[in-house]
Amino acid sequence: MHDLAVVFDDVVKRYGEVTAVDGISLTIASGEVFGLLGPNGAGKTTSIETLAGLRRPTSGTVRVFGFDPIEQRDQVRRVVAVQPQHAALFEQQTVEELLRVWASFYRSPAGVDSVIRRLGLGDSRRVRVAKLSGGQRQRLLVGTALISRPRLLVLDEPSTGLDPNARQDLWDAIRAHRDDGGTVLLSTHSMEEAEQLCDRVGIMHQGKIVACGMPAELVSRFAPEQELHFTVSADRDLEGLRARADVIELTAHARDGQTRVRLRTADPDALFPVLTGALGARQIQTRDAGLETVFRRVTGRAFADFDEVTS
């Protein structure tokens, strides 16, 4: 148990008729970045503020260091640090100003100076925060969750509106904290993000955690079949292809006399001499699933189908 950051044992919450999570038991070892994934309405959220002390579970217990949230709420804020997707912050002070402010709540504080260049925000360190646009902002509340040194760095959605360089610094900072002995609760709707950065991942949908382990482990559990991308013109037939029983799914997309194809296939080998022969592909690549495929196949529902009921 002492080298278990957070533990979640049949943890229910429920406001009035709706579950929004149901009995969830899992554990995060310290040391690691932990994932949580899922569409909006999953549970994510609630599960975050239920182990921030911010809500109070229905049912189960959840613990953080050994610590209860809720009745120890105290030892839990010196030791854990939460981004949430949106918070207030001081318009009128400088980026700079902000962190020195949130490192004086602080008895041990990391470097100013270091969380600014962890997070690629140099140029802006004398920018006020009304002038931050909407990535530099995300990456300031980042800044403010590590100013603490946290042993628990819990980010909600923290690449939101990110453009792929400031991605690329949180990311690296995200491992930084890793590599320094602290440990990352990670909720996201990213699928890359997941297989970038996750020792783990927990699938989480209405309210359940359906899958968890390695992406790795979950790739090769729930999708062990790969993908294949090629181009072929546009006048090629398909159908023949698609017919085929080791063909899993197609997918094509016609544009400027070409068709760009994806397929799924747990033989590859076989279908080469195809691609290759009479259909004339161009630019075959070779691709694992990923964590899109097993998010479709332990959900029955592909991930962008979530984001169109509750846009």
Given for the second form:
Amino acid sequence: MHDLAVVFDDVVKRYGEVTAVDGISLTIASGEVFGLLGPNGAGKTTSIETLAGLRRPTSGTVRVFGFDPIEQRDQVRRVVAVQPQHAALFEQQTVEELLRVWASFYRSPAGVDSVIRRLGLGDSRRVRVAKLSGGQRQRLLVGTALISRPRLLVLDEPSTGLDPNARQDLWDAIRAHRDDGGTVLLSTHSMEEAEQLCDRVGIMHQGKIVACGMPAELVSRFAPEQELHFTVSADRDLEGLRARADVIELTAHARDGQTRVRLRTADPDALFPVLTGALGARQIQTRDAGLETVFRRVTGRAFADFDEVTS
Ligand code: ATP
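Show the form predicted together with adenosine-5'-triphosphate, please, the one above being the form predicted alone.
Whole complex next, starting from this chain.
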């Protein structure tokens, strides 16, 4: 068994003048759920395509369980299943028929019933593909990837368009795949999905990996401060609070005689007496800054919303 499911070593992919992937190095261990995050155009899909053997890197090395996706395409195909963002499906077949046909392509496929159950598609089992809703079709696409019981399951934005229940089913199916010994690489724009589901995440920006690690690790490294949310009367002067050295960022929205304040600080305990004392703050809530703040910070958007509100 190969402990490393995926290795990217200084991988570059150019399309003419455009450098889509700019020297990424990354390993994904067998049995991990790894999330690739990044703004539109960051290079996530291109990276995924190189490991599926769909694109040849301009330079650098890609390995999947030790195999070269271009030179050893057949070996890679046996162990990897890729669910694309969109795919042509056989429209006149039912969900069950389609999955049975798909299963017949593989030597030891997953049970069709278990895939249907895991993805919450029981009610659509006898519905023709052409009649499925967007979210059901999306889950069926994931099902076609799960049916081969791949050692590496690759999902490109799998939860796009899913309602909260369907998304939960999808997450459960992905966790079950990992618990059965599988590895998962997924791209996502949902910070919640990354925090809830992924063992580790890599954040891409302009073709580079700008942060990589466990979600909690990234939060404590890039956004260790806490967020405080509270309400004060509109006549309270916030300038003294804003000027304090332990207030990193402060935004304020006035409405109906009240001001809703959000501030970031590394030392909430020192601020509590000030808020509850002279300022008379109410409805005080404390939150971790979270992966969203990490994302905005490492992709260069850290203070965009702050500037908009205060300028
Ligand atoms: P999204 O979140 O929007 O799906 P992404 O992170 O997956 O984005 P990619 O699709 O990998 O990003 O695109 C990275 C860059 O490469 C973009 O600038 C894109 O315009 C460019 N690109 C992607 N595919 C091609 C192609 N076939 N030919 C030329 N340029 C391409």
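None of the values given here were measured: they were computed from a predicted structure. Positions refer to the first chain, counted from 1. For clarity, a rigid core is taken as the largest C-alpha set superposing within 1.5 Å between two forms.
Residue displacement note: residue 254 has its CA displaced by at least 2 Å between these two forms (rigid core superposed). Core-superposed comparison between these two forms: the C-alpha position of residue 74 differs by less than 2 Å. A movement of the C-alpha atom of residue 282 reaching 2 angstroms or beyond is seen between these two forms when the two forms are aligned on their rigid core.
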